[in-house]
Each structure stands twice: as C-alpha cells, then as structure tokens.
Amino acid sequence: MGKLRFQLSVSLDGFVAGPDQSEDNPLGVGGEGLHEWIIKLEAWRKQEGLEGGEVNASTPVVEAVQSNIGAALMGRNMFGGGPGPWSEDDPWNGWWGDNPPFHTPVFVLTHHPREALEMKGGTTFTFVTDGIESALEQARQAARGKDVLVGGGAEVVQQYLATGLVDEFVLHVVPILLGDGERLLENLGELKLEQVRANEAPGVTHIKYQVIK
C-alpha cells in the first residue's frame, strides 16, 4: 500500500495562505509570494503544460514529490466555488481550467453532494460527503498501490495529521512573513515527527518529515 503524504509551501511564520482569501484572491494577501520559487522551475512548468523554466536545487525535490502519485485528496476550499450547495446553473469546475495538472483521480471533501466531474488529462473529481476516512479509502483504491497526496488546504491536512493517517510530508519554507492567514500546523495534538532531510535552494528551504506512529 502506498503512503499518504503532502507537500506545501509555508511562510516563515507558519501560514500556507495570507489573510482575506477570496475567489478573486484565493491565496490571500501576500500568499502568491509562497510560490514564486516553484513557478520558475522547469519541473513545475512542464506539469502545467508550459515550456521553459529553471533547473536548480529545487528540481530534484519537486520531481520527487510529484512522482508515484496515484490519487489526490483536497478540501472544498482548495477546489473552489464558494461555500454552500453547488450551483446548478453555473457549477464550479476547479481553479485549473479544462486540463487540471493532477492527471489522477482527485477526491474532494465537501458537505454537499455532486456528480463526479471528468476532465481532460486523466483528472476526475469525485465529491465525498462522508468524511476523511471514506475519502482516503476511495483514494487508496483508485491509487492502486501508489501514494495518495493530500493537496490541501490547511484544514484538511490538519485533519489527516491529527488522526495519524499521514506518513510523511515536505514543507517548502519560504522566507516571507504573512502575519496572518491560514496557519498550517495547529490543532494537531501530540504529533511526533522525525526530520528526514533538509535541502537549501534559491528562495526556499525544503524540509522532509516522517510521522512517528
């Protein structure tokens, strides 16, 4: 069985998004600065269907976290479309256009039922209303022995961490201070971690942790 893992960019003061998030500004005030290091990379741009980009010390880290993924999990906020029931007249199909970058089955945690959404490139969004364990079970079946990635946001990651289901994760620590927003590592109880490695790269430090169970 594959691992359950996640990887997120985080500010030096612990936030994965800035304050005042909205549909027009999903990363909040200053949140885009968390991802400047990766949008320059060839490894990231290739996954997004873009050309060009840099190759630097972040490249092998990004290639590693993108490998062996058979399915993904995410919360309603990360998928988008606002709170409440889904609009029948103008349903939200995600932030990523017609060809999302996942190329795997994605299971979206929500309180509101919706039919599965098939997109180009092998991405299918399945909407799960009966909790994180059910979503994980479905994702593991779809992954067929590969790893399951928790894409975010912070609340969903916290739920999987707090229940001891996560095996390992990578934090991409960016030297900016957001001051407020969506904090990642809180409400976790007695979580015990072992640092596996740390890699310094331009504009970011990559730290991998294993969860001690």
Given for the second form:
Protein chains: 2
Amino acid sequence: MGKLRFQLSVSLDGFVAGPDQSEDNPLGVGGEGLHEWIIKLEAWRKQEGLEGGEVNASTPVVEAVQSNIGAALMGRNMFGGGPGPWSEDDPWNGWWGDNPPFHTPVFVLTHHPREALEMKGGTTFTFVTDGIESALEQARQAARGKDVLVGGGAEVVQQYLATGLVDEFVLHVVPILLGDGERLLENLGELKLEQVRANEAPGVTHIKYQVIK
Amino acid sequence: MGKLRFQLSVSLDGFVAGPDQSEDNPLGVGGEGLHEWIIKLEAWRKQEGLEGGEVNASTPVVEAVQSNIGAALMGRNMFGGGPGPWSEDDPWNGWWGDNPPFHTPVFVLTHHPREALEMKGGTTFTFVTDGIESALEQARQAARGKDVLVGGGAEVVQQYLATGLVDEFVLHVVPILLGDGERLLENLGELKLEQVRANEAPGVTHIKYQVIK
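Switch from the form predicted on its own, shown above, to the form predicted in complex with another copy of the chain and output its structure.
Starting with the chain above, the whole complex follows.
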C-alpha cells in the first residue's frame, strides 16, 4: 500500500497562511511570502504548465514530493471555493483550469454531492460527502499502490494528521514571521514524529518527518 | 562591535517549553524532549564539566554557538529562580554551582539590586535593574568586541528580539509536538529575517537566521 503524505510551506512562527484570509486573499496578509521559494523553481513551473524558472537545492525536494503520486485528496476550498451547493446552472469546475496540475484522480471533500468531473491531462475530480476516511479509501484504490497526497487546505491536512493516518510529510520552513493566521500543527493529540531528512535551500529549509505508528 | 545572538531548542509546533511549567519542572510537560539531542553531545557535556558524550553533525553547530562569546545576558529565573528579593541571610548563588558553565561576565536582568558575584572559572554575575538596553550596553563593554549571547529564558530572548537588537540566532528544531506551552516567536512586530544556514543532524535540524536591519 502506498503512503499518505503531504507537504506544506510554513512560516518560522508556524503559520500556513497569514491573518485576514478571504476569498480574494486566501493566503492572508503576508502569506504570499510562503511560496516565493517555489514559484521561481522550474520544477514547480513545469507542473503548472509554465516555462522558465531556476534549478536549485529545492529542486530534488519538489521532484521527490511530486513523484509516485497515484491520487490526491483536497478540501472543497482548495478545489474551487464558493459557499453554496453546486448548481447545474453554474458549472464551476474549480480554479485549476481545463488542465489541472494534478494529472491523477483527485478526491474532493465536500458536503454537497456532485457528479465526478473529468478534466484534461488525466485529472478527475470525484466529490466525496461521507468523510475523510471514505475519501482516503477511495483515493487508495484509485492510486493502485502508489502514494496519496493530501493537497490541502491546512484544515484538511490537520484532520488527516489528527487521525494518525498520515505516514510522512515535508515542511518547507520559510524565514518569515506572519505573526498571526492559520496554524497547521495544533489540535493533533499525541503524535510521535521522527525526523527523516533536512535540506538547506535558498530561502527555505525542507524538513521531512515520518509519523511513528 | 560583536553581535548579539541566541540559540534555542524549539518543538516543531513552536514551543520552547511545554505546558504546566513550574519551579520543579521549568521545561513543562514533555519539555525535556527539547534537549535530548544536546545532552548526549560531548561538546555540550564538556562545557558543563561532564565526561563522555558523542560527536555528530550537531557538534560543529554547538561549537560555533559557544565560540567568540565575550559576555552573556539572562533573566533572573535562568540565573536561579525564586520569587522574593535577594536576602543576605539566604546567599543563593543560582543553580549553576560554584563553577558555572559560562566562563564570561554574565548580566542578570532583575528588579532586585544585588552586589556582583564572582564565581570560579571566569564567570561573574552582575545584576542589572535598569532594563534590557542597559544590560546589553554593559555586556557589550565587558565583551570587548566579542559577541554577546542571550542565554534565556525565552521571555528575555523575546524582549531582545522585539526591540530589533538581536543580530542572529540559531533555532534547533526538534521533531516533537508539545501541543501547548511557551512560545518564542510571538509579539515580535515587524521582524525581517534571512536564512543563513541549515544543518541536518540526528534528531534535530539547526537553522541559523540573521535579522535584517
């Protein structure tokens, strides 16, 4: 069976988004600083269908996170936000465009049932309304032995962490202080970790952890 | 002029001590896990006057932190705790023993005036009652061009950070979750940081930051 894993950029004071998050500013005040290290990378830009970018010590870390993924899990906000139920009059297919960067089956946690969506490039969105464990089970089946990535948002990652279902994760520790915002590592109960690896890179330190079961 | 710097071990969720700190348990519940990586090191044991210990990837980091220190600053709790004013009937000389591991002038922040204490091995404790900037000025003079180390506790480190007086620091990021306790990186206002270096070591990642002035 593949692993359940995630990666997140986190400020040095522990926030995965700054204060005053809104639909217009989902990363909160200052939160864009969390992703400066990755958006300039060729490895990331390529996956997003963008040209150019640099190769540096973060490259192998990003490539490793992206490899061997058979399916992804995400919350409804990460799929495409919006408060109401899905509507046939408003066929909003998320904010990832026609050819989303996942290229695998994606299971979206939501309270609102909806038919699966098949996108270009191998991404399908399946909407799961019966909880995180059911979504994980479906993702594992779709992944056919490969790993399952929890894409986000942070509150979904936190739910999977708190249940003890996550096997390993990479935190990208960014040298900024956000002061306030959304924390990842709280309300987790008794979770035992082991440090697997740390990588210094320009403007970020990548640390990989394993959850001890 | 030397630098003002500090080092602290911090849990992955950002705590420098666990919950329920007390005089009997100054590190709080689970807090001893923050220092497991260092107490087994020869480099640390030697400074404490202890034999044995191992040499690993943390060794050069600890040696670098300890080198070129001309004076230290600390809060009264770190010197020796206790709630009341100093008393001539109770000549409590702190909990560091006759030969404290500092071997430099140490300036103790307190509200209670007291004569300086000269210990063995080059450590003198000078008690400063007129604030952190005065203490720093005295420490800088005593350091004669070498660096000044803020020894702790965390609330003293936080005060120096918040004033913008700290030049650089090393966080030892330990793979434990304390869930609650004393945070270091909060109430700091607008502090800009630059990552200088990261070192992977057994059971800890050392990250050095510079404060951008």
